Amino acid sequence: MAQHSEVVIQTKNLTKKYGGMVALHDLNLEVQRGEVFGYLGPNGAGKTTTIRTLLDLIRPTSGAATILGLDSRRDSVKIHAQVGFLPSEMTLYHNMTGRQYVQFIEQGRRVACMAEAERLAQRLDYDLHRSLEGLSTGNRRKMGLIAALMHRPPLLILDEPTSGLDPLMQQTFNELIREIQAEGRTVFLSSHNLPEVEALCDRVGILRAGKLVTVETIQALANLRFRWFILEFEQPVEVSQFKALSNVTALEANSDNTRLRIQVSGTIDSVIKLAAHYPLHDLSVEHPSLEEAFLEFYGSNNGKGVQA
């Protein structure tokens, strides 16, 4: 994990309302320099609202935010010059080629980016000479990534960056993000791609109905709610004793009750003590994937689960 020494993104009670509907409620969040921060939540949770508010594309109802030490509203022009932004949905100029689009952005930013754009295009297997009209979703994403990365910004804000990319290009994207982090730059990554987040991110913030549910390291999130214990005994056990434990939230047993797979939330002490009453042949632990932990947060959301 990267070593961090300063706050790159900070929000204080950031709130956005649309009439009587609260899209974002009192968001207090910090992202540190050099980390890859994952921002997760089902559709409509407020992820894109957060990003648009941070970049002053929409104004907050109340609260404040700083980006790279700059006020998100007062210093938005300076912020945009130092941020690489990839929106979840982007519009390209269809009367341009990719190369012309890069030149157009160069003129606006007053920064020479062509050499880096060509390097990125080669990595992403994208032809900058082709027209931007009629591009597939994957190729639009590639062009968007090139545009966001080519000026080598200290902060990247990426909203669903790998949507439409094939598995090989997703792997290339992961490599690029690791290289960016190794250079000490920061990535704020909003995504539904849980394996991607698990592979790349240092910490994860989970948003639900406009409220920040938790911010955890990837490892802590995986351990946060439950673990599976697989107990193999030399003789049948009394399964009902294990089911009766308050921290056992699920249990699976084989036909002769010599192998139990037990989901445990919280402390494991009572399970281990009970298991010690029987001749135990083997014990192993399965930690949940990020997806399982995420579903645990949202699976009871009125039976709707995660909208991904």
The other form holds:
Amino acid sequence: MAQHSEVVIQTKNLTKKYGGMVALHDLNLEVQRGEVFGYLGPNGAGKTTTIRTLLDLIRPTSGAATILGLDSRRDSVKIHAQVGFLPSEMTLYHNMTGRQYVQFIEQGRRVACMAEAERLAQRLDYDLHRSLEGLSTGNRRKMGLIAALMHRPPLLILDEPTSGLDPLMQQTFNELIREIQAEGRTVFLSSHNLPEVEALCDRVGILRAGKLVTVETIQALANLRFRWFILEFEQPVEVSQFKALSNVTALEANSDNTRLRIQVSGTIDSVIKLAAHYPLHDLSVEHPSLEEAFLEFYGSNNGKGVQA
Amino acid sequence: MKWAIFRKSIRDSWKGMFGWGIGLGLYALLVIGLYPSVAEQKADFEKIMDNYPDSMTAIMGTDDLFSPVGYLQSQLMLYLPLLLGIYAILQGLNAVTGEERKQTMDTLAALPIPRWQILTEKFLATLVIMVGILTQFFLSLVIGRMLWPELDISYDKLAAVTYASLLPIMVIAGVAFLLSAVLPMHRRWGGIISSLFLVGTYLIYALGNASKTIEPFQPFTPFEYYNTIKILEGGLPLGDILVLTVAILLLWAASLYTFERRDLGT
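Alternate state requested, the form predicted in complex with the partner chain (shown: the form predicted on its own):
Okay, now the whole complex, with that chain kicking things off.
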């Protein structure tokens, strides 16, 4: 992992309202240089609103943001020069080929990047000579990724980058992001593709209804709330005894009550002590997938259960 | 400066530019080609026109409908800014709301180009496209003049009357740009309001020549400052040019001011 020493994205009480509707509420967020930061949340949570506000495409109702030490409003042109952006809805100009689109972006950025665009196109198995008209979602995404990465920006802001990419290309995308991180560059990506976030990100921010629920490392998020313990006994056990334990939050038993799958919150001491009354054949621990952790935030706890 | 957006706007519109230029050019040739027979029967036509009310000729902007200048004014130049105004509205609305509707605005606005420059490059591209159309139109006037010398108007007057129409056309484009900047995503409303402005101001100008009630409103229309008879018989009226130029600059500045301050739509 790269050294984290400098704040690349910082928001202070960033709020965006549309009339009476609050799309983003008092967002306080920091992303460090060299990290891959995942921005998670269901549709409508405010992910795209955050990204568009950071890039000055929409203006905050209150609060402020800095990108690479520059004010997101006052210095937006300087920021745009140093950011690679992939919008969530990637629409291209239909009257161009990929090469012409790259040339257009080159002219707009005033940076020569055709060679890098060709290298990326090769990596993503994309033909820059083909017309942009009638491209599939995946190919539009590839073209968008090429346009976002080709000027080798120090910060990448990617809104749902792999949506529409096939698994092989997702793998290539993951490799590209790891290479970018190894170069000390920063990636801010929004997603609801949990395996992607789990595989790529150092930290995630979870957004719900315009509010940042938590910011955690991937590891901490997975460990934070709960674990499943699998207890296999040599003879049937009294399941009700386990259910009665205060820190057991869920329990599944097989038909002959010799195998229990117990979800434990907090210490496992009482579970182990009770299990010791029976001949125990095996014990194993299952950590929750990020998806389970994610659902926990949005499920029964309504996003209130995690201490950051 | 690479002028990426200007170049792209020209590239996107070259087909339209030649389409409109050729279409208007052919129409001009048709109108000029009919003039020799009109001139031959001038006395008959004048007798017919004598039976029409004065307001009818007033709407045409001249009571000398069958002289070369009167004919060109009433049959061609009167409609030029009106017809090209339609294309100017389309260009103006496409500038911002078109990009927003196609969802290409985010990519464009995320380039290191200030918003004012995005709009200015598009505005200048519209100006160049209109000059391109007017040049084709002027060439067709020159061809028509050579083929039918009965339309005895000097080439410099033809050039002046053609290129002076750029100013009212750019005022109409400016209104469409402003609406495009003010009304995010509402291309339909922008189109309706711009079209009402175009047709409304044209009617006020044309009917104002015949109605004392409407006449006071003529100075509020761009057509009032494009007096083709004055240009064809005299020269370029600098006062009119100044008024239209100031109007264009004000509309452009208002568009920039609005576009700089608003959220972009997707």
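This is a predicted model, so every value here is computed, not measured. In this text, rigid core is short for the largest set of C-alphas that superpose within 1.5 Å between two forms. Positions refer to the first chain, counted from 1.
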query: C-alpha of F233 moved at least 2 Å between these two forms on rigid core; finding: yes
